[in-house]
Amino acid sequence: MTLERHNRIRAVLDRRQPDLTVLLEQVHKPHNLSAILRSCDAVGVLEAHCVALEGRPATFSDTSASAEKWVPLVTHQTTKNAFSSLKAKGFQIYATHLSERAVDYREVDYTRPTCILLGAEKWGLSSEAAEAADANIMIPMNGMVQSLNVSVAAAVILFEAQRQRQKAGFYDNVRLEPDQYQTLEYEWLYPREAEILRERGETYPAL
């Protein structure tokens, strides 16, 4: 492990946002999943969430640039379970859904603990998920088509969240807890060794 690599990993961890995430409801196409995780990594999302599609595991395409290594994808069996887990952690949930109560995605506050909820490629969000969300948000469209590809929509919204958080100084200070930071630092630096230690039930050595 070179010093340059170690410094790069620390620089990324220094800007990770533990209270910004996405929830993907049955988004299953590998290129979309991969592109969304790549955007998550770019803005500092710590981990992403998804609701499984008929029990199928998530798969990724080459477009991810290995983003799934840096942004774990937590799988939930149902949307209700995902909501319960995220709400218990204090997240507000903004659903990308064109409804009567939808507001411009730039009008909401992403400096609060925020989860951006996106729906499946063909049919979008379930009505239950859209109704249960704290707010519905939309990206204004000026053309004939009324929506963007799910991965593009995710990127547009995530970078607005990044803009708001940068303005508020969220990227200027480390926001991970010390124990969490040290754990991730070791796992990112030494993934094989970390896996062996986990299997043995042993703690990671100090760096």
Ligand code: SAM
Given for the second form:
Amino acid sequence: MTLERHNRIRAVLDRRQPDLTVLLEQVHKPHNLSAILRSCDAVGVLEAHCVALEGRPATFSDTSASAEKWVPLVTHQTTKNAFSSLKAKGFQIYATHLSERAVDYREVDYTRPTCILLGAEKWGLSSEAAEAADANIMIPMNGMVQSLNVSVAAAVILFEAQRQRQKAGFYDNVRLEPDQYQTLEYEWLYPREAEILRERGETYPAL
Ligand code: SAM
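Structure of the form predicted in complex with the named molecule (previous: the form predicted alone):
In what comes next, the whole complex appears, and the chain from above leads the way.
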């Protein structure tokens, strides 16, 4: 492990945003999942969430830059479970949905703990999810086509969240708890050793 690599890992952890996430409702195409996680990594999302599609595990595209290594995807069995878990952690949920109550995605506040909810390529979000969300947001569409690819929509909104958070100074100070920071630092530096220690139920050594 070089000092340069260690510094790079620390610089990324320094900017992780534990209170910004996405929830993907039955988004299952590997290239879309990978592209979304790549955008999540770029803006500093700590972990992403998805609702399982018929109990199947998520799969990723081989051609991605392995963003899933840096942004774990937490799977929930139902949308209801995902909402309960995120709400219990204090997240407001913005559903990306072209409904009558949808507001322009630039009009909402992403500096509060925020989860961006995205839907499947074919059928979009379930009405249950769109209605239960704190707000519906949309990216204005002025062309002939009705909607964007889900990974493009995710990127547009995540980078607006990053812009607002940068302005508010959220990337200027470390936002992870010290314990969480140290755990991730060890796991990112030494993934194999970390796995062995976890299997043995042992704690990680100090760095
Ligand atoms: N036919 C689907 C529908 O009626 O919702 C279209 C789904 S769209 C291809 C896939 C997902 O991308 C949507 O569920 C939403 O999460 C996101 N999306 C696409 N275009 C969007 C837009 N203009 N504003 C907000 N979200 C959008």
